[in-house]
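Heads up, the chain below is alone and in the form predicted alone; it's given as structure tokens.
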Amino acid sequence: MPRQPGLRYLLAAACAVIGLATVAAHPASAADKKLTVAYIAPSLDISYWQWVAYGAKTQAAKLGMNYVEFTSENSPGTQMNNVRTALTRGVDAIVMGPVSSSSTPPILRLLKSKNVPIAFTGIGPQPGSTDYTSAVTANNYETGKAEGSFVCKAAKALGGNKIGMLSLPQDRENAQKYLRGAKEAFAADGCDLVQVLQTHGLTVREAVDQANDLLTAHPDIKGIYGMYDEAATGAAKALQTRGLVGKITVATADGSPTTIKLLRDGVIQGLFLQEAGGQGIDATTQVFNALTGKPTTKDIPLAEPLVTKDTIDSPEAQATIKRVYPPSAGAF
């Protein structure tokens, strides 16, 4: 007959049991797992989310996380189908650049619902909305002024008043502020803003159209209002073919190594610098943050400094450039 197992051994064995049983009560932490993150952007074709992308990638290396992209395409349907992948995935957090503010409340409503932290990079939600981590943006308001205030005395120091903008889609809460804080300047300062152009896809082809037809609609401006890197950039080649430059100021927010060039050069004026890669490093900052239990901030405006030809090579602005494109861009 078998021996039946004596106390001691009975007592090792429910000894185990109990903690096997403990150890699926309270899994790993996120301290004790790698933590991955996902960057959801609205295009990857567009340098600057390029540049975001690069910002949330390395500094997803520093923290130790893994890293996975998406694209939208400018689609709503592909962004929230993309947020689903993600989660399918397993990841822990989304680092968020989104097509639209308007597009953010089901995606919000889905993550809440998970408990998946989200940041938002350069767009931020619709306004109202509460259940996100961070929006690590851009100070569009105060830009907006700061950049209408520079065009019109530029404008008028070329002895006109009426301005023409280039504008992002005024879907998005970050082109709402800046129109509004360029309204505001243009009031405060005596200029006229006679026509809003809208992009639709954000390329230098389409800015250098709507230039064009900004300059054959209104012949006597004196000023161009760009919102994003590419209405610099396609302002600059209307201008130098029509004979202009010089005789219309422009100016625009991002920054890049092309419009750092034609600022070098005189044919554009001001450069109000956004933070690409800076948003991607300190949106991942926050929903790491977040999952670690260390304090995190809901809403993160980052300066856009005007820079100029005569300030473009300070230390000031060099050390803001690095934060807006990554050395393999071009030179800064």
Contents of the next structure:
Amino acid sequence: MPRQPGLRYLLAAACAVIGLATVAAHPASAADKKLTVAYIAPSLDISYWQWVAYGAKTQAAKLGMNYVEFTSENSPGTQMNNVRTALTRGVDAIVMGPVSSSSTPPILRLLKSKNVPIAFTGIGPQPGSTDYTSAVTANNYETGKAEGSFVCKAAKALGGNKIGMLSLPQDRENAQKYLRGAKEAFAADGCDLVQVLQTHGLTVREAVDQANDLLTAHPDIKGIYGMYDEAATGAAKALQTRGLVGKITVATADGSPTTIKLLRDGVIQGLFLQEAGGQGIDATTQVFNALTGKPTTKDIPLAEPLVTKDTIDSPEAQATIKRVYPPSAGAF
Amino acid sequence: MMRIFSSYRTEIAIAVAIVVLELALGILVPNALTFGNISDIAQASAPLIIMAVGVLLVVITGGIDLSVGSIFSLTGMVTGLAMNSGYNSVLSTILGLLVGVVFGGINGFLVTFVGLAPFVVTLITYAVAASLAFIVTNGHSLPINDQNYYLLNGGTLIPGVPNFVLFCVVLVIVTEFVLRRVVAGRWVYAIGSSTNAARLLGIPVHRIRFSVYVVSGLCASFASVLSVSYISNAEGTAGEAMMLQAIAAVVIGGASLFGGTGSAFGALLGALMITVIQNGVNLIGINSFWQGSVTGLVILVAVLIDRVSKARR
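Now that we've seen the form predicted alone, could you pull up the form predicted in complex with the partner chain?
Then the entire complex follows, led off by the chain already shown.
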């Protein structure tokens, strides 16, 4: 086969063009490469995780980071696939609301081998784990205790000491912590927890039905303890229907535009604000710090401060609410 | 009398079972038999009854509608969004109901005129509607601020009878009448028994089959607007659990998933049975995670009773 020097030059020129095009398509050199953070949510069908995502996204923009998002559809398998896909896409750090604490060890092993920092939001890693940058969670035990005490005292002021509870599924670590704290508060303050009903779907409709059943089975309760936002909305609806607003006290963890309005209207009496957006903000800040050589904090258990009708408009309460949900969700 | 007993043997058995269950519950929790609790059961079951009646029609034709739960969610979100955007409650409700008509129409068209399997078609629309339920409001739940909207569910067109009861009773009676006494209703059974035979008899199979999917979608949407009216809130996940419950209600009520059998009274009783179980589990204080197992067991018993009674005949 005769030599074709022209073809060789043509190939070299083509390689040069492709090389230049590649550089042009990826203008960021190693020196000025923009960092990318991936937020992996357990699911995005409930507001809480959307608000964490909002916090992570806005903080990433503030810190000059790219932001990508994945949802694990409550599946540990999908969660692991998401982590691998994120690594393939070249993300520099991960912020994750894990499907469960027990699903995190293989992820931590993988990320350690790739030297990629990870911060958890909402749900922490498996107890005993150390290979993570930060875990930004709510202090569920202390909140459980504080809410238990609040509901118990309010129930006693209404002339009773029996409390019903609308609980998150008790297979969740945060639900167990809420319950443990609440039980300790009830024991200390002299209240009886007469029934605990666990949610399946975290919907208002289910909470309305459960609140009605609670009131039927125990007509003498004077307090309803909610562990999640929809619980209070459902309990409020049941009380409104039965003409019991003000005769039974309702408090819950979380907070949303709906429960803020119910609080303002005096239908529910206490909200223990969980900073969903704030968790996303703090977790993103922690992985950014890890990437830029700044100090990080391993465990950040955020307090869930109580707001009532009287304190809702205080500057402190308003500042906290702005770390709960984005303006697009509704009024503060 | 004997004819009625013979025609509604399954339904009577379920009704007796519900009464026995409720009486047993009353022994354990006396408040279970109060008017308030019975009213709670009626209210909790109303959306499920309406959705189940729609699903029943599809099931009788030998089809299945997996999209009703998502249609329920999407309808709520569309209704809530329209109301929060300033539309009046009547127009918002109509827009919500249109969701069911459109999705039911898509289901009916693809099943009937394109010839796709109902399971596949309604699985697709289930996924699309579930997705749209989040897209339309970016996933946020929507409070209903119209103070009078509760009247759609809790008002009284007939003095002393809440609307949700009235709507359920009218829907069930009209559906049962159409199925038993109107020619088009008999055609629904005929298609489910044997589509080929129905076609040879000159029954407009396509038209009937298309219609039942539209009615199923409409029923799911109507159930949703009633629910939104009741809880003054629209949520993207509101209908997630309802699709399986509606199919379960239809099966408990004596319908065969192979088509050709079933009644509106059966669907009503099936939905009531599921709600009574949920209510009972909560009142007794059994871990609510058992609800699914108990409901599954009831379906198994219902199917076995149906199988035995048919074998005897």
